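In structure tokens, the next block holds one chain alone, the form predicted on its own.
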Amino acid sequence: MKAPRDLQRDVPLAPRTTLELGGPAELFLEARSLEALQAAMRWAEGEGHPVTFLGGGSNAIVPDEGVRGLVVAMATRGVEVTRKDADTVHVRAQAGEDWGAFVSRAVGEGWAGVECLAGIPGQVGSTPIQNVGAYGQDVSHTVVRVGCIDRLSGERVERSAEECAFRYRDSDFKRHPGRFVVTDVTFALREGGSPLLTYRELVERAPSAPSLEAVRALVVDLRRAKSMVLDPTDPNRRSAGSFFTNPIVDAEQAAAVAAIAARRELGPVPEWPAEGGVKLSAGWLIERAGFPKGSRRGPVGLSTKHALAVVHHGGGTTAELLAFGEAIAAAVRNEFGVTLEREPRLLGCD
């Protein structure tokens, strides 16, 4: 089979990722439409070359060894709408979309849904995977169907809500990687609904009976604040957003993580309801276990505004930033006996 036509290699990765880490893709292609994405797919697979996956680069990690095989990344755009019913509009938005302008159409237009899910940098294929959240809305809330392609048949198929299994940053795509390639997200929104208000810090800053526009922009500045947002002349800047998910944990592991700061003196632990158990605040956790905000080791640390966050601030390795992220979770799991696990995937390795 012929190589693509568009086929690049040794292709640098690291501007493509909010990090800027990592070594270059073997081979490389951006795929703009479903029919250019398999076909890829196919060549690939005939010429026994790895396939890897490349979104808007805000959840990866690239090896500083670089991808071998073919990385795609997903380019494809549209958004548009596929049903209404009385009060609710069916949106589907292509994988490549990018997600924030996702989210200021969806305000522009009345819909509501996804007006806390502001800022998040990324597209729109990857918010299914990961079920991204933030400010109490999840997408878990409005997606209704994802198209994808089915590794095994190379057809392109839709799952269901239900099949995709969402969980707290978890998803059945998650669980199962490669089996599909997320190609557009059908959500279901509100039009003309009221913003969600929920998370105690948007409902204390929060105008009296905000627009959904007034929430968006509120959830952006509050990211903003906490270096959350993709803002080039913010020092904290190179970062996957949060390195590690909030750990669930059982009610028995809670008391003892709670009996733990007790003894420490270290005040309450913040902790919250969640599906399976008790979600405790990995923040905190990290914090407590010796790493404070603006943390460093060399050219990686943490973000001077979110514990959460492991920052590269330049001339850094994957390597560094990998062993600094295994060096909290060991502190955190020897100290409270929680282990923590991290969000951004590694490319070609996860």
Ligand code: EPU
The other form holds:
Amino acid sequence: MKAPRDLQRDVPLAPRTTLELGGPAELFLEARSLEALQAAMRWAEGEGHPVTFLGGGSNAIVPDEGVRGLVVAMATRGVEVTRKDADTVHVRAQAGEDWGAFVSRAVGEGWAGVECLAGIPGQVGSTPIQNVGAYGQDVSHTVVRVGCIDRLSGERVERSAEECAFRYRDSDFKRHPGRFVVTDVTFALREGGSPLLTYRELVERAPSAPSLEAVRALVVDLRRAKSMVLDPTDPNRRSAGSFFTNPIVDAEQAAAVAAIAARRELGPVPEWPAEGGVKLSAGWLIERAGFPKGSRRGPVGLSTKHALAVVHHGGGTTAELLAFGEAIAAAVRNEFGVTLEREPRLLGCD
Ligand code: EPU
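Output the form predicted in complex with the ligand next; the form predicted on its own has already been displayed.
Below: every chain and molecule of the assembly, starting with the one above.
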């Protein structure tokens, strides 16, 4: 089979990720249409090349040795209304659309349901995979269908929200990596709906009866204060957001953590009820395990604004970043008996 026309070789991936780390893609292609994506996948399979998919690069870690085989950057664009009922509008966005721009568009149209997810870097197609969430909202609240290519058949299929089986920062896509490639996402948004105000930090700062735009802007300000928006002038900018998920533990383990905290006079342990147990704050555990905000180990460290973001200060390697992450996880395990799970994906490996 003939190689795709716009196939490139040995393409640096670091500039395509927010961490700015790691080696090149052996083969690289930007897929601008569903047909181009399917053709590239068929070609790679025929040639025996493994295929890795890259979205906005804001939740991806690239190994120092790079990624073997074909890396496909998802670059399909388009947002369309597919259905309108009394007060609900179904909006389908292609995987390569910028997430922040999609949120701004929704807010501008008066469509409620994603306003708390403003300022999150990345592309639409990645959001259902890890059920992106912030400030009390996550995409599972509004995703009704996810269009994907089933890699077993090579055909486009549509998966319902139920089939996606969303959980906190998790979905069937994440639990079965490699099976589906997300091509588009359909959201059911509430036309003329009110913004969601449940997260304490938002509730405390929001004016009374705020507009969708007021909440969107407030979320962006809050995220900016934590270095969680992409800002080329921010010294904490090279990160993948939260480096770990917040651990969900059972009641017994939560009590054990509380007992350790009491013994060490650490004050109340932040915790929230969660499906399957109690959600603890990874940032809180990290700080109390000996890694305060701004901790540094050579070219990598913790954000000075948020202990959950591991930051690359420039001139580092992915090996250094991962070793630092492992040291943090080991300290939290030793101190509190809690295991932290890495959140960003290691390309070509996870
Ligand atoms: N905390 C600390 N130290 C820190 C950070 C947090 O002690 O350095 C404690 C505080 O008690 C604070 C609590 O943790 O009140 C919650 O902190 P925050 O509101 O910043 O939220 P988070 O649980 O640390 C999660 C998401 C973020 C999302 C925020 C806001 C995960 C893994 N992270 O962080 O998502 O923006 O909530 O909703 O669930 C991301 O995934 O990349 C991300 C940025």
